[in-house]
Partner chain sequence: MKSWKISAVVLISLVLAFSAPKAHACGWVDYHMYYNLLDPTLLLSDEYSPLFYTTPNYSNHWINGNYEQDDNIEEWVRFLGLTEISDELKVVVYESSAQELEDALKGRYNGKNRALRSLAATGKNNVLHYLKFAKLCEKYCNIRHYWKEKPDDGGEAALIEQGKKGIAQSTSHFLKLRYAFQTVKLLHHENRLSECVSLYNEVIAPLGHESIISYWALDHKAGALLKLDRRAEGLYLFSRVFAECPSRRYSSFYSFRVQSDGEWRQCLALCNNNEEKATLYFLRAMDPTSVALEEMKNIYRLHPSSPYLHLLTVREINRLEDELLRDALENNYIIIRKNRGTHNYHKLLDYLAALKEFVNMVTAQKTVEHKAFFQICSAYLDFLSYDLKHARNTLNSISTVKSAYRKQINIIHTALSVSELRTIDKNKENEIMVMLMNAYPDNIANHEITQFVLDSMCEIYTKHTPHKYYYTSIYGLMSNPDGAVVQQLLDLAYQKRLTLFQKFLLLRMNACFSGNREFSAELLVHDADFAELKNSLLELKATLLLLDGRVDEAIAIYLALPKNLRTGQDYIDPFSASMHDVIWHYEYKGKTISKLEFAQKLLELHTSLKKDPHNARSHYLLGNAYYNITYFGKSWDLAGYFRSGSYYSGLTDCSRALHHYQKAFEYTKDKELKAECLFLMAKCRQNMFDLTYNTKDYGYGQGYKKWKKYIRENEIWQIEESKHLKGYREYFKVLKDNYSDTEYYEKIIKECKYFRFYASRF
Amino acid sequence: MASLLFIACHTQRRTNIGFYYWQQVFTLSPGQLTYLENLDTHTLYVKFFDVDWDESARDAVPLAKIHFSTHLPAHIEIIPCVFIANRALKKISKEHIPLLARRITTLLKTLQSAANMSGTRELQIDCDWSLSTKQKYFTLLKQLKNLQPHITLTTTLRLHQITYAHTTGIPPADKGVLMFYNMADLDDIETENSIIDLEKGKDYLVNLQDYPLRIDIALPAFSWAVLLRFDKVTKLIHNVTLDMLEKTAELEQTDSRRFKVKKSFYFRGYYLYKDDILRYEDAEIAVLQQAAEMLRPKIRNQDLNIIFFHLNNYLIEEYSYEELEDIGSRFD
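What is the structure of this single chain, taken in the form predicted alone?
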């Protein structure tokens, strides 16, 4: 019996690598398809639409609906994702939650039909719920599950929702995806890298192994430049590389991650003023490797999906498939 228990405890974990697709028009380039094939990736988590509050309609409405401009590859499974803005939950009455669930389900089926999708085994709901919206959100999840009892209902989880689960509650879902990024205060001018900060991240993981839901992991594979003007965050400039900033003549590098605008100019479609500051933030491979090592012993399930955010040309240029494959293997 002891030997059997030993073998059971040391069964190798099955790790699958997938990607979020978070753009409104769905199309995969030949380079992206080759990248997915090299990684043996068969799953994309695609945002089908947002749900946000429309003040004029006084209702929660769908926005940014997906459009599939190319046929879906036969070997790629699409997992629909729906983003629910927390302010929509704050505004909507609890009596209208069942109606919202029906609208979400109906729109999902309509969009799937338009893309010639026969159905799905999983639905992922992305929402950073709060204490004031917890009950409405949990009711929405129950309603969605009741409408499609055959699917695996998945909800995203922020770090604080794991650590303080006794307060934030355990969502009534089949599975959770831990979003292991955006963990430092973006608006704090002292922040070095809000995308991923392992010192802050590890403090949130003390209860992860005790969380009652099966957990998948979402990791960042993106970068941006945070524009600071008069010591306040003004906007995010996406898909910026460090090399790009270093080679821009109008910028003066003041430390390893900060650049000062020497004279006003246009940068990637944004007009920057003299003395603006750009703070470069990214997810370095070495940091992602450390994150994998940190998370691995905290995950109890034997089947694990690692989902990188998000698939685009920037990702395949900046992260080799061998590097992401290595990160996935560290969870085995």
Second form
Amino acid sequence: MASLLFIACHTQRRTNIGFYYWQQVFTLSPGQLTYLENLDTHTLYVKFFDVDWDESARDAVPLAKIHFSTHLPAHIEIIPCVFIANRALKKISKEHIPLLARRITTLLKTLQSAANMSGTRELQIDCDWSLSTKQKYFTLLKQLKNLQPHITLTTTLRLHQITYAHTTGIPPADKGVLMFYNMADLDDIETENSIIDLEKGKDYLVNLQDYPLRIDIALPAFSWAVLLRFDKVTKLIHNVTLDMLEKTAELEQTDSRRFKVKKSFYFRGYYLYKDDILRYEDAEIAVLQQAAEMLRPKIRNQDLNIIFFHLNNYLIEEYSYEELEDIGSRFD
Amino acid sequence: MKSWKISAVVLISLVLAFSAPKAHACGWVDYHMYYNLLDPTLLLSDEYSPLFYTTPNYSNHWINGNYEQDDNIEEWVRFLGLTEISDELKVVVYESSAQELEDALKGRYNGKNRALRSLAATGKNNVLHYLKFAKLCEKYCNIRHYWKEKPDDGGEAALIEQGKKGIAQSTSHFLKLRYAFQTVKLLHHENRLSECVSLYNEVIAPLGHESIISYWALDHKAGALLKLDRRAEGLYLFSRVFAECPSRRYSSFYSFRVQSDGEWRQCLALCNNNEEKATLYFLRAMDPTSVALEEMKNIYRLHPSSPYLHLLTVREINRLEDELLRDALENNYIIIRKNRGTHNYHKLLDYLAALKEFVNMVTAQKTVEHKAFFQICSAYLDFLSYDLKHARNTLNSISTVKSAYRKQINIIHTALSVSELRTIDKNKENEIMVMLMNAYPDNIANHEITQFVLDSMCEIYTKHTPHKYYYTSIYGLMSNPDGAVVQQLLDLAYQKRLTLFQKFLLLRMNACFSGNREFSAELLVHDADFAELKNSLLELKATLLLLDGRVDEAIAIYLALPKNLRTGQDYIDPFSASMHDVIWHYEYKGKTISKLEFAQKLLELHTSLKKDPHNARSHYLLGNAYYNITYFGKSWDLAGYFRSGSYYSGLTDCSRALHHYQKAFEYTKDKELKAECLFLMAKCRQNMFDLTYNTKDYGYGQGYKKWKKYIRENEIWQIEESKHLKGYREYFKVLKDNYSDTEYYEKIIKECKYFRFYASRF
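Next block, the form predicted together with the partner chain, ref. the form predicted alone:
Following is the full complex, with the preceding chain placed first.
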């Protein structure tokens, strides 16, 4: 009987696929629009701005505000996201949190209005809060909700914030988005792939089914090259493909994921020095499939949004829409 | 010196717990991360000081508005001749409102600003018109209005036209240039990029670069060129702004971002001479993660006397210090080599060797300017690679009269002397201390080299003497008190004949308590009484005696202490029980007690028990006291000076409290008190369980992994079940089975979630 019930619940889940849009200038190419149509995707989670600490202003300030260079397609719903740097919360006084909430709300409305958006049903706040900033972050979330009680307030959740929820606390939000990536130690030179490592990832999921918030899932659909210099992680070079690295004459492949710089040169806007090492990291489709299988039984809600990070030309070239559709269906 | 993070938590807790030392008074031990012994302020002019590796936030100076404003005001003063009221002129230029300027134009200004009054009185309407125009432009271009979007009223277009009129009508170059700058800025912000570039070329370029404003405008032209995809031209111009205009270095430095080899080659091709090319290499070298030696070689090839080479040489060496000269001595390459240990610095040492080879090559050139500078760097690189003999020889060969260089040479000599020491050598030790005393007669306490000497010598003493206090920071000792070390330090402080180094060590510790962080070298040659240190150590000793049950001895010490240490600080009264353990008591308004009173009350209770061993009340009070002074209790600071939030620290043993609660339970006839004792015993047992099975050590290192494992393996209800199965809930059981009719039971079932859970499940 129990298994029948499980299957019954299992088949009733409604899964929607969405994408993060994390660039500062919003423009959708015809290829991207077709990709979204093929996936029947109607939701984009668009970063409207960052909030970081500005030392000269001695205040938390908005950075990298979005600019909409094209009209928004009518059938695409935009969910505004705001990234809040934890250092901004560390520096700001708790007395200024209500002001920060008002400023965020006002700026969001201004930017929405500039893009001819009438409003939003949801707002997503992205912040890797720590123990020292927990109270301020939670107060900020409460204030944001108070200012717009009608919207669904969502917060991103890092894996450790789920696993150690008793310590990190449960944020006062309507919903959480579990970021199922960046799970291995990026700084460890022995790490093979810090973006997604299911052996490590499964350790973090032990309490997921007990987490008291409704959960959406964010999955990685990106790659980068980690630059190692003097055996230390120095930079991340985004949207690099393995093929790109293999075809670069100045690089010598030393193993399946590592490349050594033979002579100093510019690579995708970064000056690499002779003897630097690049470690290629990505989220292979087979790994994402396994991740979906691992996560599915841990999710209790029936409405589930799977959000891929993040929509750009790299994503549509590296992942076919059928592949992402398949990932989504594994949660059904 | 780089990081203020390292022990902030430790320090905050300590300061809260212990009134004498203040955070700012004793920062050196706890905040240090690496030794910065090659001092850029001694070797370089301060023009590029924002780029020194040791400056914590190297862009701060350049983004400071005053820096930019002051350069501009200097030009305004020259133009208007209002030297004596330049401050008020600055207020007019940067802070006056459009209304004030309008009033001045119409002869209605009756404010106090003398500069504005003067402008109105002398009919400088052209200036007032410009200032009003500039004020209106701010509305659209002032980037400091972070949370506001610029007005969407189309006002920029009208202002641009107004600016063009101002350019045409201005007869003075000064105002024409400023109208043109404002207009170029507006065009840039409006993304009218080609017009921006044209206006600069047609109006500003012919005026030359006598004014800094021409560079400010050039900065905008460069930005417009980048957006027009004429990237190499834009980047080249940013490099010129960087080289020529200090007040725009911040923006030009951060705008200089070359994307490809092709772009880089185009930038080089645009340069008019080798000095300009050298600036390009310098900007690339200034990336915080660069391997600057490659760029330094190019700079040297192009422009051997470039001042950039000096800055980059010191910067690279400081970066190496950050890796090799760590204050955690087990990671300090000099200490590792001295002790013939193994290390993993091979790649860095290869880089160091290549850098040294380059510096030596430059030094060997006959035409080299500032030879002594490069010799000092060479000697220091020898030191960093633990080639002490070579370093000494190079230092001895330097001929310079420059006092700053001499100071730097002395620092390296001192570092060499202390690094050569492998065993205790009193003569050598005195020699090193005399070097420090001569170098820093006014304040010997607070220098990088002082810290290096102190730590290096303590490392030797710790190895070669039975005394463990040498490498003990006073905060470390208070966090984790060791009676033997406290006594050794006390003995040393009372010792008559002390070496210079021992005196120095004690004076530094004393300074932690006296609040006077700096002290002169002269103090080392006189007898010192280290009064604050002695008293603080005695107070610590008394507390340790108290915990050891030697209450009467503790009282004797407390009574002999000065009043401020004996009764100066109030603690939460530990003799009352609490249902919930609340350890932070900022808003506590209940009864407080001094340490002496606490000790006296303890003695009184123990004395009463000797007369009446079955006195339940005395046992109950002692149980409370011994519970509350543990890590878990509200009066933890009576027994400790530090409490960690991430691991169990200080006094954690609840067995003494448990013993007295058991006795109180046994001897009392009051059923309510029995119920309370059972609950308090259960608290002790719960802490014992946590100490055994839950490391709590989830914050750092190995402890984090243990905690992770613990949590992974145990759900919350499993943990509670585990307490029950492992026999740690025996008192809850008795409470539940036999005391459910008490008022105390009613109270705890409502207020204690643990007990409620237990009562409902087991």
